[in-house]
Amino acid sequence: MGKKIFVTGTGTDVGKTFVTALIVKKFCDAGFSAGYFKVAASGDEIENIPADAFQVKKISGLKYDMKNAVPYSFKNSFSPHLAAKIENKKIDFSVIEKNFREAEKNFDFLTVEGSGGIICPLRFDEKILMLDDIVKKFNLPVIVVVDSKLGEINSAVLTVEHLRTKKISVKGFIFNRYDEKNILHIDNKNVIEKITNLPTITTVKKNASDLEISVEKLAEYF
């Protein structure tokens, strides 16, 4: 059974999929068996797989068939619980668990990508299933992807505090679209680190092609 990590973001459109792809790529480039998993995806498909999975595959160089990497895929670009309701489907935990257990057996390092932020309903009807329920059930440590823009101090700190109330291990942050000469980006990073007492794992420049961290160091967070 391989090592695992869960990648969440401070919200939507912070570059979570892009950073996830670079994490997977780091292990692929080093010759490890690397895998990708996402519970639910909404929106466009490319070559019969969700667009997020396609982006990860393209950037990382993954070669295997990724159809089972995302158990639930919806056409409508809404939160999974709403997309499922519109399409008359129900997300079943047993399906997620079956696919996840298979994935964790097959790879040295499995990177699990969240949907939006950490407070994401997967099912919200007679049964309630939240994304953080999955993280806790599978005992996944978490990396938080933070955009470097204005407003991220609040979003990052609240994300960490929520995870801590759920007794979920948070390993640290990856700051996306980070400019080491931008005073706002520098201040965001410093303040978030001090308030949360968590480290920055690495920073990612806009349009980066690799993570600026050794694969050995990255593996320590899994």
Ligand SMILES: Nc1ncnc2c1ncn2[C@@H]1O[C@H](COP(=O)(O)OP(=O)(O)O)[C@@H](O)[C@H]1O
Given for the second form:
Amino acid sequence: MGKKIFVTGTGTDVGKTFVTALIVKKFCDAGFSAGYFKVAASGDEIENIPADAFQVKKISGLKYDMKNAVPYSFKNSFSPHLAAKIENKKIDFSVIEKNFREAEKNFDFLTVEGSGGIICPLRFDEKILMLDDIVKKFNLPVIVVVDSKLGEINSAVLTVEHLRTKKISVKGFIFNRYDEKNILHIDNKNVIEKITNLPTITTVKKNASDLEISVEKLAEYF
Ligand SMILES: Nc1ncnc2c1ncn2[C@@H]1O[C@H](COP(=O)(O)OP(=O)(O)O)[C@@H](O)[C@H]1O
Ligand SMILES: [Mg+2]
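Okay, that's the form predicted on its own, but what's the structure of the form predicted in complex with this ligand?
Then the entire complex follows, led off by the chain already shown.
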């Protein structure tokens, strides 16, 4: 069975897909079998796969068809629970588990991308299923992608506190769109590290094409 990680973020559009793609690329470039998984995606598909999976495939150079990489794909760009409701579907844990177990068998390093932030309902009707229930159930350690912008101290610290309340292991942060000369970015990183007592795994510049960390070091977080 391969090693796994869950990539969450401080919210939507912070760069989870972008960073995930660079993580997967790192393993692909080093010749490992790397896989991508996302429980639920919302929005348009590209070439018959969810846009996030397409982006990851394009950037990382993954070769496989990604058909089972995202068990649930919704047309409506809403939270999975709402998109599912509108599209008359119900997210079923056993379907997620079947696809996930297959993926973890198939790859040495499986990177699982979250949807939205860490509080994300998958089902919110007579049954409640949250994304962090899945993270906990699959025993996935977590990396938090933080956008380097204003407001992220609050979002990053709350994300970590929530994960710790749920007794989910948090490995550290990847600061996205990070400019090492920007005083706000530098301060955000320092303050977030100090409050949470967690390390920064690496930082990612705007339009980066590679992750600035060795594959060996990255593998240690999985
Ligand atoms: N470091 C970066 N440099 C350039 N563009 C980025 C960077 N990070 C994210 N983006 C772009 O910002 C948008 C949102 O990022 P994305 O990874 O899709 O966020 P999320 O998965 O958290 O919703 C995408 O168009 C993505 O290509
Ligand atoms: Mg994404």
